[in-house]
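Quick heads-up: it's one chain on its own, the form predicted alone, in structure tokens.
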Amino acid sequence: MKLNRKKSLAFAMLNVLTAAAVLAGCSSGSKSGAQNNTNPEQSAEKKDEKVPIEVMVAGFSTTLPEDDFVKKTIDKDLGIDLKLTLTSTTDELVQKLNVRAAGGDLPDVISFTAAQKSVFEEYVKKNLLLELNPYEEKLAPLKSFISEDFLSRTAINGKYYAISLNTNPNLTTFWVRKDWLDKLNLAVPQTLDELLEVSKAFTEQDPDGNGKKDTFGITGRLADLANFVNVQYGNYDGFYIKDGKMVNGLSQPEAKESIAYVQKMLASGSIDPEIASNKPENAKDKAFQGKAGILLTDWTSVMKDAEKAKWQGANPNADFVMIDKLQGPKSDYMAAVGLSAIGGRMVISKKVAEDEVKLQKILDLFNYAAQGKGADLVQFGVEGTHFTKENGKVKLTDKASEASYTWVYQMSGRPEKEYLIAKFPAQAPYIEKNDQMKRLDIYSAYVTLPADYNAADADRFKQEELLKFYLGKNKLDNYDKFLDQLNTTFKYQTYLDSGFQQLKDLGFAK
């Protein structure tokens, strides 16, 4: 009986407390509703909140306008608050990332350039980036826009940590003064040997007609010249397939043969004497000012309207022609391009996975920039304002310059050839020729560097020694000794062994 009375007392007290709570709730009105998230208006506000997303990109000299129509459109269409953090250089981007990584505050999305492979791999090792394998199906529009291997091109041990963007296809080739050729009754060179003969003629036969021996043939950068000659021998400093077998070009006999040809060119006295120290702008100035008749560069440096105005302003009779085909001693390759070559890597911070809503919005952002209105927006601006379409082809309007900054929003890259032709319709013939130039396929970018291999030190030693060979400061008889030191002291052999095995595992090498 006592036990039953205790139970009755307990229930009575519970009823009193419950009633008090109900009364308190009634008296507090909307305040209680806010605390319990039952207010319809506030629930709607929370539902309409935009998801903040930060993307860090090296913007170089790009500044975002105060009235940023790209951000406004993306924010509205996707329900996000997109913050673009731009750095002046790629080095500054890495510096800021390292500081933020130390504080556990990485941006949600990061853009790494193609050259920042080692930085990307270091962030993977530190477990800072999100593995993207589980999200491949959700990025189907992006895959269709970029390529089937948009993730696998940058795989590390079979795992995907980056969306790879398509590479810029602008290739380095020779641009020759056609008016000088005509003055000397010479034809456009069709072989590497003929190119050298024209270079000599431009040096010795007064092509500008000023009665002085003050011109020379080829200008550019020595590294570009050496690479070009190397591919004309069917070789490249990297992994490629030769006679059905994967090889590394540094140890192929054609490597020494191409170096010997570079030595021959330099010894001719027709090459820019400063070619070993030239920067691209220095070489371009020499060609534009009429000091050199052959420039080794890409079409953008010669045929963009602003560049063309420079050399035509210096000499209205000047006429540069592009050499898009040339037969070398052993091949007619004009360039070496990696099958896995990329224009950059877009990565997602691993911490984003903690917020499923934000992660989905980021995936939506990538897909948005890869199709329809979104792709047009980040490439050309607003249809009807910055561009129009005629038979499916983009035509820029007189307001297109207002959209010159939109490239920093190209999270998914762009279809380079079509994009460039739309942006530079007057240069379409050169873009087409560039696209058709014959390439040697390279597999080096598929190789992940071994942990005990210092790529920076090895590459520095390699380039320094190759320069000595080009300039004749070291005899080719010592080339094998150079390789031996590179392979042992700088562990290049470790890199080669690992590379061949990786390429075999990927199914490229036999």
Second form
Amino acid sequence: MKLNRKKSLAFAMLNVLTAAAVLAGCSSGSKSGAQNNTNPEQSAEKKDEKVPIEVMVAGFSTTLPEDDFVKKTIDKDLGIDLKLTLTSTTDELVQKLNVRAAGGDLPDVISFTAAQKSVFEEYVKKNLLLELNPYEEKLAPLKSFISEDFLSRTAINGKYYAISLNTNPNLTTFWVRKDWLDKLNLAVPQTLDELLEVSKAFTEQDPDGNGKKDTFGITGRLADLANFVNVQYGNYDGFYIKDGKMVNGLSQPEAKESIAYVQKMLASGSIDPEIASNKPENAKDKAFQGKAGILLTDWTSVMKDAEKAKWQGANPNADFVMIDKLQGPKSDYMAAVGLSAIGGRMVISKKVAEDEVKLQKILDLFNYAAQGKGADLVQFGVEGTHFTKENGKVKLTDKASEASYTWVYQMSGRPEKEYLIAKFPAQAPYIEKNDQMKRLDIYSAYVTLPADYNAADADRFKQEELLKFYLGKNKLDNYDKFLDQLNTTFKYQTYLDSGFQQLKDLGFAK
Amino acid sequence: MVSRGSERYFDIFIYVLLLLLAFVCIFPLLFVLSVSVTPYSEVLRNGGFILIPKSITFEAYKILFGMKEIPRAFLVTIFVTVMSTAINLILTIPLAFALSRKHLIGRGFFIFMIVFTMMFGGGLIPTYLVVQATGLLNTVWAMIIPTAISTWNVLIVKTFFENLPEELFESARIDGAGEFKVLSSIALPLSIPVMVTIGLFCVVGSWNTFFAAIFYITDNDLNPLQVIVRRLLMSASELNTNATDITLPSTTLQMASVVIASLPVIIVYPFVQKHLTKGMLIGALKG
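For comparison with the form predicted alone, provide the form predicted in complex with the partner chain.
So here's everything in the complex, that chain up top.
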């Protein structure tokens, strides 16, 4: 740090002596700690000096190893000094960013998760992020790696501020204890009704054979269960196309029917009694401990090697079967997925634009991670060491676990399905099934919230009231009254009107 | 005679109550310790609840100390704790001693200015800007200097010094001692309990350094122990993205990390307990 500062000071002084014209640009550059490279006389000297680039990512429990071969390779290939700042949570990332923004010391590149849309919009509003419209050409490799609209799909008023990454969500579905089904001579459920029957049997017929009635059927989170049932009625709490017309699911007749079904499920006494307060890990633990026989979650929570070891360790005879097709009362949709869903937003600090060389290096970094050797490096590690290629297909070696941290360097995302199948060969069948589960397309994410609509308040009210309906604490006859209150008191109608209009303008609604 | 009988019942009642209280305090610690030494599959088989481990393994501890972050974080934390406590004592004692002398010119003003900081603080961002401007960002000193002096501790020590008999100081002065001599030869030897108390406050406080590290440190190698432990204690509900690439540490590993992070402080307590109660009583409550 100190040395760098001294050096940049020395260069600043050199500038004063050689070219007065660049003085202004230079002093602002060195003040912000960035190295100034606009002076042609210096560029030769600078060439062997590595450009420092800081990227901030929420790494959760991921840490970088002592011998970080990804960093070393990238540094060598691009002539940069890449520094990754990892935080433990997304909240911590925002806290850190906010103080650093105040100190004029933002990291050069920031990775926002898909859920951090509002933080991203706030940073755009505060004029902290670099507008990327002029650099679309230079990022051309991302077009084929991510998508044609990798910039435009997260545009704000026609301006691009983020490189959006692809996502292929791990869908939530039912995982049923196969050994319990076999013991009770039950078939794998094909319909929602059959699933409920299995759930009842798991509660009443002592599937673990310990002579005690200490098991139940479905566990998971109530919101996920209600959403799943809703989708099985062909409905979703959001904008979607029904019979060729754009609708909002909350006011459709199916909404009420699906709530009645959830009530019926809860009344059967075969659902985890704590389902309304479950956290994902509680529900998982209950299923792994053999307290519940049907877990509502995605494949990563059940089938990853580490998870599999947990439930097999607790009971060597346990086995889970994935329900990838289920006929509901009105449809066979298994999930509702946003059409414009993205995996995250990569943004560049506005300050970087003061330093053209640095900016170019950052653009290079994105392109590097999107093609050939670089893309392989950040996905799988070093060819020959961590993976081999046969007919273009990636095969991991037994050293691949050393490369399990490389995802934090995936600046440009990854081709999700191919990546997962290569990375989790043992789980490939579930990944394939996940990919083929029937989805209802949702358009809600295209809608920008109207200014006089308070989404947080309305959503809270909506969730609380829906919970009362699910638990049977409020009668379904009052559902229309609830909608009225939501539409008037909480201005949900304003949101709906604006939403339909926007979707029409975008050409989705007919 | 009646009174002696009822006294006995009262004693029994007190003992039962104290035992219960002790159990309530020890229970969570025992739980954490037990889970940390039990194989994870065993934990799951018992419904996640184990108080007395049946089979013992130190696998989790082996994994923890095999991670390069943990030993390094230990060193960082120990350095921060030792330096921070030393600096705190060195700054607190002379300041408190000076403020405890009634003839100090402007004493009221200084005390007011010090107490003022207890009520009103600059807030996070101004503090960050100061730390940034002083070049402390991303150094271990960012976790030491900003908390180099604690108002609360100064007031405790000041009150303690004020309660020492003035006659002692006077006789020392008559024998020709200067203020420094009075402080080092008379006041300090008499105030070991209060020194131990605020010393322990500092030790615990800096051992648990977390927020300073979160805000001022971006270099992964400078992270103190608590930041690493926080990373391990990640729960699934906090993972809203990339869940495919991250495998959460098992409960066993999480509990083991809690043990190694809290054990040193727990070990220190019994040794200083005697002084601690004294120091707290004399210093704080009378103030």
